[in-house]
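The chain below stands alone and is given in structure tokens; this is the form predicted on its own.
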Amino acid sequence: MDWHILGAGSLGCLWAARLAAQKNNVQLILRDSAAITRYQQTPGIGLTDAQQHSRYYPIPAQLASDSQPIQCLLLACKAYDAQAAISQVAARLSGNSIVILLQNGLGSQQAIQQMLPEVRCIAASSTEGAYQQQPFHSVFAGAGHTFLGDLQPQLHSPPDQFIAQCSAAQINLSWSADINEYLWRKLAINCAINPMTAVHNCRNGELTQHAEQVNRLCAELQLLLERAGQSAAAQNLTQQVWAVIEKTAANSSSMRQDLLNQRRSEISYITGFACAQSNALECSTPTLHALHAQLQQTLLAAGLPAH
């Protein structure tokens, strides 16, 4: 199986330099020709592990216009970007294309099923660790596991000879026949945390000075879930959230990362799609509610869009 990489990102660079390490046939498909020009002044994609050692690989790069067909795509880009990014390579899919979106939040995934509803859209909920240290390097920053499946499961058995691939390449993964349930507990945790780490400008771990809020927001975001059919990942989400702010005490949340480095956040894709969820529900989130529109008022006055 052949793959294209679309978004050379921390997860982007980290799946590339993994799949390359086991021979497959990888190709970036990067922004313009001034990326390329850019990333041909590299040694390639480079890959930190955990033992601080650093490999690279000369993965080839081409251009979205490029005209050769695409088996397998990976779009690692940022929620906001997706639907673009997909429209510049649609006319390369075909219906024996498998689609991988590795993107935060919930809404983009769907909005991109809908514009592909002939090509098997695979959606990845991941809780892998990286962050580049510079432009096509990443850095491994602690062990995770994905969990995938796909976004219209009535169509299709376990791709086997995707998941042996992924598993060869030391991508940690399980393959769920339900994968709203990891997307929307995903969606909760990152709700419950990523805006908090944003507004107070802290580490996951200093959430513990926050911890009535925090709580709260869970109780409201466990009702959400419920309401939405969603009981599944419901369960226990107070106790983890306070599992992930543990093990991730120490880590900047994208959220946060994205604040301070100037960048646009996701929060559309995050506690708006929650919001919104919570409207259309007529679940009460008064709690959440007011967290969003904090975050808001934080991304504006620095001068980022909140939306």
Ligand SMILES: NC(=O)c1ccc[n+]([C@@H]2O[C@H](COP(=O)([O-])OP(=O)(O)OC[C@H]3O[C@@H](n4cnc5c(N)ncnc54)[C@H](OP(=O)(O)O)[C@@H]3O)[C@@H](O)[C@H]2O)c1
The other form holds:
Amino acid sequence: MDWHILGAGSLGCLWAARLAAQKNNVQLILRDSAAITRYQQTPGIGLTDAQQHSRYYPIPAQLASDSQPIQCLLLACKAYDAQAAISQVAARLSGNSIVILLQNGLGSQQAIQQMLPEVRCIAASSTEGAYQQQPFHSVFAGAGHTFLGDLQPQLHSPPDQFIAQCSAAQINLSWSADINEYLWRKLAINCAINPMTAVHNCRNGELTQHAEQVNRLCAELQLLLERAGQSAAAQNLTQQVWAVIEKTAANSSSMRQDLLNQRRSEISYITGFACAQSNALECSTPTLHALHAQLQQTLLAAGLPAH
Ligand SMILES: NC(=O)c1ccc[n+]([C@@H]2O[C@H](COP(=O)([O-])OP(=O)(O)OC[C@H]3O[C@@H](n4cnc5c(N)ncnc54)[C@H](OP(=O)(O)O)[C@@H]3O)[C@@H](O)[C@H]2O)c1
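What would you give as the form predicted in complex with this ligand, now that the form predicted on its own is on the page?
Time for the whole complex; same chain goes first.
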């Protein structure tokens, strides 16, 4: 199976390096010819592993406008870039292609499946962590697990060759027959933790000082998940949120990091998506809506987009 990886950011480089290390045929799709020129001045995609060893992989790069058909595409951009990015390569996809969606939150995956009804779209929910030390070089920041599953599970059986290639590349994954359950649960946990740490400018563990607000959020999110037909994802949500807070007490959430580093956040796909669903399902979630509004104000005050 031939791989194309669109987006050479933190996760794109992590996946590209691991797949290339196993001699898979991998191509990068970079934003423009200036990015290709910058990439050509590097030794290739860099990956620093958990033992602090760095290796470089001279993976070829191309533009979205290349004519080569795409068999397996890993979409490794942020949720707010996902639709624009996929539309640039849509003509290269066919009914035999697979698209893996790594985006956090919810909303972008469904929009892409609607744009490409004939294409097999597989969504990922991952707790792996990586960050970029410098352009085209990722540092593996935390072992985790990735759940993958079809957005249209009724149409497909598990893609054995794809799963085998990922496993051989040391990607710790499980196939799920109901990926929506994982995506919704992660969305709810993200909604209860990430925006709170951004508006209160604190590490995850310091949310114990806002326990009442966290508990109210959890109760509202549990109601929302149940109304959305995600009862399994709603089970024990409050306990799960506190377990994540305890386990990641020293961490600074991705949303807080985006704010501190003046980077656009994925708010529209986290609390934005949850608020829109809550409105559509006529669910009462005042704490969630107030938090979303407070987060928007915090982002605007920092000169960042509030969507
Ligand atoms: N990093 C993690 O540890 C982690 C963990 C779990 C989930 N996630 C999720 O995974 C997704 C990707 O995260 P990330 O941290 O890897 O993001 P990232 O470091 O910002 O990388 C995204 C890359 O996509 C590129 N890109 C965007 N649009 C493009 C286009 N049209 N053509 C070519 N390249 C394009 C960006 O290029 P430019 O720089 O030119 O914009 C950037 O290099 C996010 O939804 C994130 O929430 C990340």
